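The chain below stands alone, shown as structure tokens; this is the form predicted on its own.
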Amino acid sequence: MTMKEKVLTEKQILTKSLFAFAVFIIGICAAYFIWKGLRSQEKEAGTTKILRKSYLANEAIFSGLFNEKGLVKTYPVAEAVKAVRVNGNLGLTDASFDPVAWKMKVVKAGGDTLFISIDDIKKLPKTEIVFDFKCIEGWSQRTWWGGVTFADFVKQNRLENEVQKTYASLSTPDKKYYVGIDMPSMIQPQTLLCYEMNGKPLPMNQGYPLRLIIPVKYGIKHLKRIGTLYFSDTRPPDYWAERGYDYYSGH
């Protein structure tokens, strides 16, 4: 027994075509009005409230799953790229910057301030890492960095009380770029105060003399040229979060 092929009349074909076209137009109109509604919403921290709520929901999930003792995958030095991409120059364009006079300011509880030179940093045990540096622009590279772990830096400078705070804040010497980082990510064992790239001192466009390398975050959190570090229980300002990006920026 064979099935008969259903043959549509021209009228039926026209009806189906008109219906499909109408559904398409309705979908386009609905998408436009949803987009327009989102654009007209009151903004919160650089983006619409509904998008900010979705960011906060993602942050709650992923920060809840985060294990500060867990390690990012690492690679042999031979797999590191030779030509490291520069993911922005914010905070690096101050013509008056003097690398010889540079010192990192570390603001402790009560307002006491430490001034840390690059020689002070280099007295600590050197740690190197090759990992997959990921950028929110969609690219990634296996890159090789050297410096001191933030954990060693904390011990050396007796900052144990400070890292009991909820956040760390870092900014460039000219204050034009700044990041806020949740403390569990900051004290993750692979987080570096970094002074070398590919076995040599950092280039100026990579944050010479000292930058942050934080493998559990996207590149926007790897602040170049650290000027000031302080600690807070309230969420510090963050350059890209103020412009609509995810504050947590973990991957």
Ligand SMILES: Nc1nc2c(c(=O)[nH]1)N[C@H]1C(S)=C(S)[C@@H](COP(=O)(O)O)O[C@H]1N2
Second form
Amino acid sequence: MTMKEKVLTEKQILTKSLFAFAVFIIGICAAYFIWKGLRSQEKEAGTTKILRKSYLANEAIFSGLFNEKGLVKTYPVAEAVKAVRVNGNLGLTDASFDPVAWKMKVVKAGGDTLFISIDDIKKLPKTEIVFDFKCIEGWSQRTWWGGVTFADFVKQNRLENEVQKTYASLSTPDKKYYVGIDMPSMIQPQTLLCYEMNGKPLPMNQGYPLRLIIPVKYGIKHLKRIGTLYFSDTRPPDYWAERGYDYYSGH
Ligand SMILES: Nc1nc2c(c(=O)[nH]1)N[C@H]1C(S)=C(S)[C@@H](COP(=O)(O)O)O[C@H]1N2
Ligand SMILES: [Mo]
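Switch from the form predicted on its own to the form predicted in complex with the named molecule and give that structure.
Once more the chain from above appears, this time first in line as the rest of the complex follows.
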């Protein structure tokens, strides 16, 4: 090896080392910025929003929410049972509840609150559905419900901004029963604000004057007697999720 060759080799080594060091520094910076970006995401359910959203999408796919048509199977009215089971009366036992004065409270994004009467709701086209209502306890019944689609209700009340949020929260007027629902399920076209069962007004113990019917979910999410509705990017409290049931409860 000549002297000249040796010098060149040392130069090359130096260049290579500097290059490797620069790559190392750039790598550290990139890792730092990615970490910082994730950290600044809104914390939600112990994980970050980005990760949470992909979980939700996975859950929705697993649950069959996005089958070929994205719809739950429906049946003719003749197949619906006449004697519909009553299950759960949490939030329905308040003796001071006045069904005549009832209005649904809807909390909008800017803090404005709407008070919606059953007549306002009945102005919208009536949508009916017969489907297999499934309770997490293991029973199911083919039942017939009537009401307005949540999607129509959103249009009527200009709630387009509100439904950009990740979740909806519904609770009974006395706040003793409450559910949180992911927005894709809420705006799914079969989700109803329901005021009829078997072609007649809802019985008291089935949620008169208005309940949720959300065919993509198990019974626990079909809150009877809606008092308040609000929207949120963080998970609203959920009565049965607090007691160990799956928050999503899709099927
Ligand atoms: N307000 C209220 N809604 C409720 C419940 C309840 O206890 N209180 N129980 C839920 C459960 S577990 C089921 S299976 C369905 C049953 O609806 P049904 O009584 O009309 O059959 O209502 C759901 N909605
Ligand atoms: Mo249930």
